[in-house]
Amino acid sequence: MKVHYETAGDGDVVVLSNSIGSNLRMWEPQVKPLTDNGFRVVRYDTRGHGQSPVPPGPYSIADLGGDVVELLDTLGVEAAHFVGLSLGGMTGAWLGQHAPERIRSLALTFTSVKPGNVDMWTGRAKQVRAEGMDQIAAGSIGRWFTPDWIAAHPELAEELRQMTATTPAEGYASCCEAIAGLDLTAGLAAITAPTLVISGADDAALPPSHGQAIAEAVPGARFEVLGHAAHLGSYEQADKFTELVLEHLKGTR
């Protein structure tokens, strides 16, 4: 499937993949210093998210993988560095195992081989099925962030909320559905990019154990956990997540 995406900048390509509920936007705080230190950045709204197509789910992580083979096909791009954040970097591990030629590095981050929890992902499916996104975008803030990162950006905060408010509801409905039951594990070790794992120390959603686990099976994986970062640490984190980015990436060069 063909999806939405935005490139900038000029030199080796980085991918990088959104979580659930968000989209492209969620990079902003990345897209500069990667451009200023040599990257071309290409940021993709998942499927049935943003504005990339939103076909009936349910959908598999294959599905979510072989839109970003399909989205380097059509840039020309034979192998790129891939930067994915909690389904993002769940698609990350998939193409790892299942198209290795086509990733130079990875950032696994703020994510899980095995999330768990299907009854509750399923559930998530059938609640905004019937309800909309208005009680899962309510619920997203708590997750991604830490209270005080709330209390002292509030519009930045509501900003984020709506981003995941205005997440088509079979889209979102339909990658839970990727998610719930995925078991990416026993391909771990068959990776062979160069691998950096991020967590977050505050990550209620993903904890750490989930991010240890990726970088004790993929060989050669780094692991570092970020202080005071929830789930979408690549924002409440920026500067700290950027800088471990561009080092790994920088290395793989």
Ligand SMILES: O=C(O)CC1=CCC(=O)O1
The other form holds:
Amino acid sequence: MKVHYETAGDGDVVVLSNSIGSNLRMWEPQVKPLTDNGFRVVRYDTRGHGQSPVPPGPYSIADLGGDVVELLDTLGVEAAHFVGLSLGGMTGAWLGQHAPERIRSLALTFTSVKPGNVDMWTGRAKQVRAEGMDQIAAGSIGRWFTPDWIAAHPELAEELRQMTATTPAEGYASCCEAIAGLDLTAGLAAITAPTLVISGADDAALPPSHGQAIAEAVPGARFEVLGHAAHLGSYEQADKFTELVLEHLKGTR
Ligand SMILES: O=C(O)CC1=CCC(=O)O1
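Follow the form predicted alone with the form predicted together with the named molecule, if you could.
Now the full complex is given, and it begins with the chain already shown.
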């Protein structure tokens, strides 16, 4: 499926993959630092999100990973660096296992390869198909950010809440179904791409134990935990997050 994307800058390609309930705008803090450091940023809307198509679900992680392979084909890019947060990180873990020749390096951030909570994810899918996105959007900000950050950035928090509220319900629900029951653990040891794993100390949605499990299983992976970061640490700790990603990308150039 052809997903909506935007590019910026010149150089080695870095693909940025969003979390569930967001879209490519979530990478706003990273675009300038990455392009300033000589990378070509390709950020895209995961299917069912932003301006990408919303086919009827359920979706699988192979659907989401296949969209990235098709995107690289469309752009004529043989292999790219890949940075994914949460659902985007799950997509990256699938790519590292199933399309290793297309992936130069991986940054798997605020993510998991076995998120668990199957009933919660299938329940959320059912809820948004029945009621729409408003309630999920109201709850997402409390999962994505610490209370201190929300209090200090009310306008930005509202902007990000709206990002979730305007996500198509069918797209969100179908991605919940891709997460429910996901288990990519068995293939981690076969990942050959240089891998950075980042978790957030305050991430109650996917706590650091999930990142640690990935880093322990992927050969040579580096694991970092960001303090004062809930689930959307690329925003809450944007400078530290970007610094770690840039260090990783430069080390794998
Ligand atoms: O928004 C959430 O509930 C947190 C989350 C878990 C997986 C993901 O992509 O977001």
